[in-house]
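Just the one chain here, the form predicted on its own, laid out as structure tokens.
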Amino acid sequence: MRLGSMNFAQRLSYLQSNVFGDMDLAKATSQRGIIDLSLGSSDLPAPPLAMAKLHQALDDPATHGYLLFEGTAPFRTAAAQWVERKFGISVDPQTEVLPLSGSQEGTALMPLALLDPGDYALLLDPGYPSHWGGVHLAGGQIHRLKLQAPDFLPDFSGISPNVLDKAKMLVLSYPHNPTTGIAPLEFFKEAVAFCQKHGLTLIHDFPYADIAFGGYTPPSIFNADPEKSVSLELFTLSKSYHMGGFRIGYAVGNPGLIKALRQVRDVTNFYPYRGILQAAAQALSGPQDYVTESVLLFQERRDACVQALADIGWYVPAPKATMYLWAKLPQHYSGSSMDFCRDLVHKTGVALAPGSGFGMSGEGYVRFALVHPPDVLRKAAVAIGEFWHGSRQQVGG
């Protein structure tokens, strides 16, 4: 790829745009206050035994250098007691864990540990745009999983025997961002199957693991794949724990793949501040109460912006899982997921994400990110009645 002067690598073509960045410039150029649901960068606090946990390692120098694999066990020990005491599943913490700058760091690197140039992953779309740009940056090729309504899980029996015999990975993530689809664990065994018959690489990433509504409960990977035989699950503390801004997660899984992607890793940089993964740990191993009260109030936010959209005469299912919902566009809107979302910040300065930045099947959809309290959701919602009543004035509805 050149630009002027300069010459680039052909893979820039593939990372042209996301769509957060995408929506950045659209909410940057609005001339309205904005009520910002385009991200899903929780608003509450991070727990607060794990920010003095943070405040006392600030104050102490040992913690201000660089930090290795070895000086990372005390967060390794506390990450894989939470997927024992959670999942019921046996976890090694110094074989079967690894500690990531937030799951998307998993996502990213691990193609690079997995594909050779001109293999195939096998991915969700729509996705997650990490779960594509590490595919990217490996020199990968990629088979879309298409999902669609009601229960938006992919078909694995249409992918022709050339994409098999030249795939090596496969990445799901239930409960589904952007789509909040959820995931029976009769599903996973199927695809765990699938991947063992095929010599694939299973990854789950795994954000919401929490945030699950009415007494559902999202199973593991390894609830289906208890050996670890072909699995590697992502976690993060960005959702339950609201420590999106600290940039911690952790993968687990079987050792070979550990070691693969610590490989990569260990090449790219050195671990997470050492204070941050004390605050981790201690988030992971306190009390859990917390996390049991900012569920129910995403549940309070999901409810509310449900019925403030049922009120403006845009029905919404409510999901059982994720910060999220999504939304089919308004029949009567011409435009793209894209154009709506633009053309709704500009005018109200409420902003969406549109579907379409999650893949080609998201388009015609939009998702709202419940990252504020339900009087700001019902205000954001009447805004946008208020422009859909005036985008349907214009088409003659």
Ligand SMILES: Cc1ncc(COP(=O)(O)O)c(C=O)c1O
Given for the second form:
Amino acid sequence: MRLGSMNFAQRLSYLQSNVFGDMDLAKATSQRGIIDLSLGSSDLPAPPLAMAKLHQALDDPATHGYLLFEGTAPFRTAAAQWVERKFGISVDPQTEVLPLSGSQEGTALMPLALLDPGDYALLLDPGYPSHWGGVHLAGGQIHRLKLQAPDFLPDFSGISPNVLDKAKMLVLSYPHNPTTGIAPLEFFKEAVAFCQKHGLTLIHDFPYADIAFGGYTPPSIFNADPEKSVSLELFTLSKSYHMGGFRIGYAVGNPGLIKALRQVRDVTNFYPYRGILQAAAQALSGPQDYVTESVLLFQERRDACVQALADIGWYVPAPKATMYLWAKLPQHYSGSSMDFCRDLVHKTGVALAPGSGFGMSGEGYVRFALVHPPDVLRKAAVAIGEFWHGSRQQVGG
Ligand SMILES: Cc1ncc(COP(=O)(O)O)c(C=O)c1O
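So that was the form predicted on its own. Now I'd like the form predicted in complex with the ligand, please.
Now the complete complex, all chains and molecules, led by this one.
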């Protein structure tokens, strides 16, 4: 790819746009005070006990150097025990866990370990942007599994033999961002059997393992593949423990897959700062009422936002999990989801994420991230109502 006098790799042409970057620019050019509901970045504080560990570590020069794999053992043990406690699956911290700088790193690097150029990855559409980006980095091809209301689960039956012959990996992620769909264990069993039959690796990106409401517990992929025969699951401290800025997550899975991911990761980086690993280990192994309380807060926000939107005539289903609402654009609105979000942020300061930023099948929807308290969400809904009625007149409806 040639840009001006410089030559760049062809793969860069696939990485031109990014939903968060596009909305960042739209927010920066809005003249209004921004209510930012476009990014799933929690506004809640990280657990105090974890932060105390980090403070202690900062004062200890022994934590300041590079960290290699063996030094991450205490974190890996805490992560393995967390998975064992939550899902009843035994995990070997030495061979089945890899620390990551956020789960996004795992989704972006795993294709480099699995795909040769031209191989296919089966990805959910809509889906999380790093799932696509990682496949492009690896020179792979993407087969889109279109997700549709009401259940937002993919259908494996329509994939052509040509694609299946060259397919090496399937990426799932439930509870699902952005659609908020959830996957029953039966579906995971079907997906594992499909991957076993066709020789695929199953990557399950699982950031919302804890963010579920009304007694619902999302299953782990290992509840469907307890032998870890084909699966690797990605966890993060960004959502349950509000530590997104610290960039800490981990992969758990089949030892061969963990080893392959480690080989790729070790080229790109050392391991995260010891203080962050100590804080994260504390969060994972300390009291979990902190998590329970923040899930209740997200539930309150969900209910407040669904109600406030209904009050302006926008009917959005209340999800069983995640920190999002996935809202169909009003019928009278004739523009794209990006037009809607750009227009909305310029006229009201309310920033949402356009569905198209998560893939073609996201067009016609926008995503609300519930990252503000209920009163702010209500204020945003009122502003949207005013915009909506304004735009209805403009659209002539
Ligand atoms: C599906 C999905 N994967 C990965 C991430 C990124 O998580 P992390 O902060 O662990 O990189 C997110 C964040 O919103 C997400 O929704």
